[in-house]
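First, one chain by itself in structure tokens, the form predicted alone.
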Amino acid sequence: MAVDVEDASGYRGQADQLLTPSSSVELAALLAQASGAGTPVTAWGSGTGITGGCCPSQGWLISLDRFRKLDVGRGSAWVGAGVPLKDLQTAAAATGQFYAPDPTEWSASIGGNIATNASGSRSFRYGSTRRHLLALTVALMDGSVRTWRRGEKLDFPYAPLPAPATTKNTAGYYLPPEAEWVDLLCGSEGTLGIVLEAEVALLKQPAQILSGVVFFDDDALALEAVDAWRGVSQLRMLEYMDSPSLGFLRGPYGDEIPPAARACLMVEQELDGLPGEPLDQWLERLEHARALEDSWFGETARDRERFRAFRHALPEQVNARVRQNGFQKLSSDFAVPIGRNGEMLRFYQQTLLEEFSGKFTIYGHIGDAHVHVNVLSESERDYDRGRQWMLSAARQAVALGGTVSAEHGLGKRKAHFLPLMFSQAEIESMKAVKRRLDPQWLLGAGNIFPGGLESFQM
């Protein structure tokens, strides 16, 4: 019986059958059966992706919801692919530890985070998922199940590929010289194998964390503060919202947002071992940056949760508008080298004001020169122009030495961006790896490579 599915962006797909195995043996047997029959297979986590990667056009959809192992130890945890991120964070917190990657959507599954090499707000200090993986247990299309640990290098010949000079990247396969299995599989979007469980690194929870939401009456002042604050010791978050983003939040937050605010930065700093009075130091920074006096600061877990909720409310408001407008969400995931941040942001602001005044937001991980743009289409013409704008913005990011995907992956919706960043020869090197592990091109069909199943023959 056919099964209709939809991801968080509104991308829709259909599978011939939904399967919910509960063990590695059962899942491996299903893959062997699919391989023998030539049946495409797509892995499903929690459906929170926004590139269509979990939405097949045919074949089997394999849910990993029953892979719920969660064993927390000192310094690491073994986690099943179906475990929601929030469950891992809660279990780690109970032991005085935390898992560093912090994607906005805490209902996302660990398997999905690994598939896209997700990162989030704390990536400014801690980087993406790949950095925190110690081992992966993976089911392959031949019906085998393998566990690879950190340090185990690829045991087949391949052509190393260049990487952009960005702090984050999840476009295509990660193939540096001396590549490791764990690093290759992380970010491969379910096209090389299906992750069943992972050993992830946990860090000691800092005793003190200072967090804040800093408002500015001028966007230019906020951008100057970004450059000035990048070097702040033990800063782990540096996030941005533009004026339209704050406009979305004035509804649910009313008078809490200063009327004069036209931009804001969200910061978190770990205080353990720092000399002096950190709050006084921040007051000096705010005065020097000419930030608004009624910015928010706090040192408690309750404060951090309040500020996290504030940040998370923005995509919720944006998604509500998208549903109201009735058009699929158009969102960017481009990043550029730190030194080109200002150029990319100016490109965004100038072109969006010309094309989509009142119909866009810019927010996100500005500390990594990685902000997200949402184009909020109100008509078919807006949507078509928005797709063209995304293509032009992708070209601009690549021209500045950046990436077409920093943390969401390409999936199916953005696979056409891959040739903007890599030559045909480089893409063929990725395909050679794909064919080695999935010779029939059955896993995650349509993800990463434009052309879908027929790419197998190219």
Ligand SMILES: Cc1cc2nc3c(=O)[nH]c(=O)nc-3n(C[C@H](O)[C@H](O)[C@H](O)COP(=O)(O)OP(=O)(O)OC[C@H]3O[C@@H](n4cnc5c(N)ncnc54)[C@H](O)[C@@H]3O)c2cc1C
Given for the second form:
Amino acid sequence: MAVDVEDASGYRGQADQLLTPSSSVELAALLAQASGAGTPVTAWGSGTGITGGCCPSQGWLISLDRFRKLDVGRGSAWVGAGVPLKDLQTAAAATGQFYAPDPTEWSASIGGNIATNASGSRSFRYGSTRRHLLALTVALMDGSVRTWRRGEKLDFPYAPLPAPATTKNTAGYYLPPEAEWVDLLCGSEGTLGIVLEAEVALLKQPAQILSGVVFFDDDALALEAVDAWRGVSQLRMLEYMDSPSLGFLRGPYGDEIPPAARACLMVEQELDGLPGEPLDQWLERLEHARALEDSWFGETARDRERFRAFRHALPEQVNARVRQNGFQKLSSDFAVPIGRNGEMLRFYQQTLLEEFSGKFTIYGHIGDAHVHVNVLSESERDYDRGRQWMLSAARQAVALGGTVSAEHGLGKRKAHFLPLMFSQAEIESMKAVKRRLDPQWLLGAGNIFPGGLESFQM
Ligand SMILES: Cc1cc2nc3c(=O)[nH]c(=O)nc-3n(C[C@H](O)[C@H](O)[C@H](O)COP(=O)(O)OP(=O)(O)OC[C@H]3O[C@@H](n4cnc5c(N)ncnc54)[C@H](O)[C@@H]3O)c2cc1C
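Would you mind giving the form predicted in complex with this ligand, to go alongside the form predicted alone above?
To see the whole picture, the full complex is given below, headed by that same chain.
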């Protein structure tokens, strides 16, 4: 029976059938059957992706929901692809450990996180998912199941690809010289194989973490503080919200947000082994940066959770508004080299104020020169102009040496950005890898490569 699906961006798809295998043998047999019949196959994690990657136009949708293995050991855990990020974090915390990537949407599956090389709020210190993978078990379109450990290199010839000088990137396949299987599969958006389970690294939970939500009455002061605080020891989070973003949160948070606040930075610092009085040091920093006195600081897990909920409420509020307006989400995921952060922000602010005054928000991972711009369409015209704006901003990011996707992937909605960043020859090099693993181009059809399924049939 046909099933209609939608991801968190509002992108819709339809599959001829939804399948929910519960073992690798069952799933591998399905892939072999699909290969025999030429049936397209798309993997579904939790549907929190925002590029349409999990929404097919035809064929089978394979849910990984029943892959729920969760074995936590010392320094690592084996996790089934369908395990929600929250369950992994909870199980790790019970052993005094944590999983470093925090792509903030805790209902996302580990398989989806791996497929998109997700990162999020702690990437400032810990980078993206790829860095924390020790092994992957993957089902391939020929019906085989392979486990690759970190260190195992690709065993076929390929043309290596350049990478941008950004701290995060997930646009296209990761193909440096001497590429490893684990790294190639991570970020391949369900186009090369289906992740069944993974061994991920766990770190010892720091004994003390200081968290803060720092408000400013002037956006320029917040941006100066970003540059000043980048070098703070053991800072693991440096996040930004502009004034319209705070406007969204004034609904649920009311007077708790200082009325004068026009921008905000969120920080987390691991304190273990640091000399001095960290809170006093922050008070000095706040004074120097001319931050508002009624900023929030805390040292307990409860404070951290309160601030996390505050941060996460923003994309949720924005997504709710997008749904209410009746348009698909229009959000950017560009990152630039750290030194070009100011230029990119100036581009955003100038062009958005000209075109979308009162209809945009800027927030996100500013420590990585990676903020998300959301254009809040109120009409078809806004939506069309928003799409054009996204294209011009993607060109700008590439011109500054950046990436068209830092953490969400390209999926179907952003596949047209790929040629802005890679030459035709480089895209051919990616396609050659795709054909090696999926000769009929059945897996995750329409993701990453522009032009859809048809343009790649051989
Ligand atoms: C409110 C909100 C906040 C978010 N914040 C962040 C953030 O801070 N950082 C960030 O990186 N992302 C963020 N995201 C995006 C999203 O959570 C991530 O992209 C996440 O990794 C998607 O996981 P999922 O399980 O929902 O995957 P899905 O949406 O189901 O799928 C995403 C892609 O992965 C593929 N896929 C899924 N499972 C597998 C598998 N087992 N094997 C192979 N391919 C698979 C799908 O085919 C699709 O291409 C946010 C989303 C929301 C709604």
